[in-house]
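As a starting point, one isolated chain is supplied in structure tokens, in the form predicted alone.
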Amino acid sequence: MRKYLFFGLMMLVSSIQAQKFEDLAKTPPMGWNSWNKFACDINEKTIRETADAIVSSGMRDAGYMYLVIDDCWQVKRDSNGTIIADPERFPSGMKNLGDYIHSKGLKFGIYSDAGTATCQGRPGSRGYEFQDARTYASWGVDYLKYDWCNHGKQNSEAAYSTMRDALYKAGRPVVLSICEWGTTKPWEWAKNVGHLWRSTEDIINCFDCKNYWGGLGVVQIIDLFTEIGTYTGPGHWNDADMLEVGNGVLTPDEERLHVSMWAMFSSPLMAGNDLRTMSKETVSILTNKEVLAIDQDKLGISAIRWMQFGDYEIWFKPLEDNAFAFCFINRGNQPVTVDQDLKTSIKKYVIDGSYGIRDLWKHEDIGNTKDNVRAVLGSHAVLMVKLIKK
């Protein structure tokens, strides 16, 4: 009878933790990730000074929430197999670095990888899984990026359910962050595995190109989103990777465009960029409070792309409370002019013409769905609406 009530408890227990766990991530996560900016070249002082940034600039306040440090903290393993961060980069300990990411207000995010060793070489997670979880805990971890290198042949469904049931018998609520590049269609099997997966192959820092290695610019990762908005939603996110935003490449125009097409798939939004030196401009686009608003709306609905006239785009992504907002794009070199009557049907929404028409980057109203939408797109610029019910 013993052994029935206890194996019952700890179902109870287990189901409990798993509860935690689905209550994270009910709006795409944001916050910021380590390896754009700094790739390998990460220490505590880093790390302490883009925590002090991060409420300094007002972007905690904007909902960046989550301080991730990327690959290459991690050296070895000691005896027991314990993982071990660099004692020259981190001489103060992870504990205590989480603990100071904690007092300002943020939570604090690390990464592993799936199979035997990092992309970058360090000690990986397989055949440990269970032994990183409780020293993640034990650090006070509350959000995982977890990789895909040197997984061998692993099947990757089972390779992150593992981490995961990791994951909850450690006891922590830890968002888990699935990066394996969209190569094995996550958005169909990792709904109960994690609570956002990365779509494309990694983002590399330019607006139209492809790396020989298969990294993507903003327009390529944007195309791969046409096909698989309805698996995203509430506690599971499609993942578009992490922005390139303030790192010196992409125009003003350019990163307005990028956020604003993350916002509207309902991306998890990473900036990547040195936050200590971050002009003000970079500054105005990251917290653009009515674009991130779009971003984290309730419902979590991914936007299609309503129609496409060569290099201009129209997307379409329906909001809480009867809203809708509309991307129009200028992928190409030249300008084009939108002329646009939005009083439409589309899917099962009609827009009738008692909508108020707000710009949300130049946050004015500029009309109302009475008449049309009219604008003039210089080179990879974009309008950004949200449309309300008058």
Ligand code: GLA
Given for the second form:
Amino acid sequence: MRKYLFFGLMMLVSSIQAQKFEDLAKTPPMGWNSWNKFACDINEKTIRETADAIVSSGMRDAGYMYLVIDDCWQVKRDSNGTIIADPERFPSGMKNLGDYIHSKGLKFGIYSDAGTATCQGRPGSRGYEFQDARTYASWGVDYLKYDWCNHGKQNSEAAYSTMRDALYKAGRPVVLSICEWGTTKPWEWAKNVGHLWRSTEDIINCFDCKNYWGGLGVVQIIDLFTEIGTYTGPGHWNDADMLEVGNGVLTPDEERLHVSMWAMFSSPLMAGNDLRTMSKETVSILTNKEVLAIDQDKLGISAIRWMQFGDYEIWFKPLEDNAFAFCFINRGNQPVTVDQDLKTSIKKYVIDGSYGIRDLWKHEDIGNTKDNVRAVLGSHAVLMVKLIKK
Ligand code: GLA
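Given the form predicted alone above, I would also like to look at the protein as it appears in the form predicted together with this ligand.
What follows is the whole complex; the chain from before opens it.
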């Protein structure tokens, strides 16, 4: 009898622990991550200045809340197995840095790996999951990106579930960002394990390219999202990877297309540029509230590719309040003419002539669905519109 009571109590404790985590990512998490711009060249000065810049640029108020320190903050374990942050690059310690981030009204994210070593050869969490989760809780960590290098023969679901359980046990609510690059189809198993899962190999800084180790440009990632949209939703998101906006390679048109499509996929939005030195145009692309609202739409439905004519594609996403978003994208090098009747039924959704059409990049009402949408799209440009019931 006592055994059953004990078992029942344990189940209750674990379900209370789980509840604290469930509501953490009702909409896709937004923030900044150090990797795309800084790779291993990170230190507390850069992170503090980034925290200042995310506030002064208006990004925090636009929704970018998580400031995530990616690989290379950690150097070794002490004799008790406790993970140690690089004392030269982070002399004030992680608790102190977390306090600074929190003092700015932001949330603190960190990175580890389910294997023995991270992708850059720093200590991983394998065998130390519960100890690391307690350490992160003592530092005030709110978000853990958990990578998959050097994972050995582990089963991915089991490995990520171990870290989830460790975070539950440590008791501090933490968003768990699974990063196994889509290799074991996390969309099929990760819904109750983490809040988001990277769905593809790493993004690289280009519009249309692939590299030798599997890195993908913007359009290569877009193509992979044609198959997995139905798995995403409130609390559990397909993650299209961090943004390359403001990193000096994509043109403003390509950057708008990149952000528009990530929003169409309800992907987490993690800026990946140097926020301290970004241009006004970069800020305006990252903080376009009408576009961010499409990403953060409460229904959390991922877009479908509705039509495809060579390099010209039309994507469609249902939104709350009977609204819809459409993206017209030109992946090619020649201009494309858009002349599209949007009165139609797509899946179970019927679109008639009674919608106003708003251009979300120009912030202008451009007519209604009685008429066709007309535009000319330059190379790699996007027209993103919202249909609002009249
Ligand atoms: C992997 C991840 C990247 C980044 C690096 C850090 O490649 O997918 O996003 O975290 O590791 O080493």
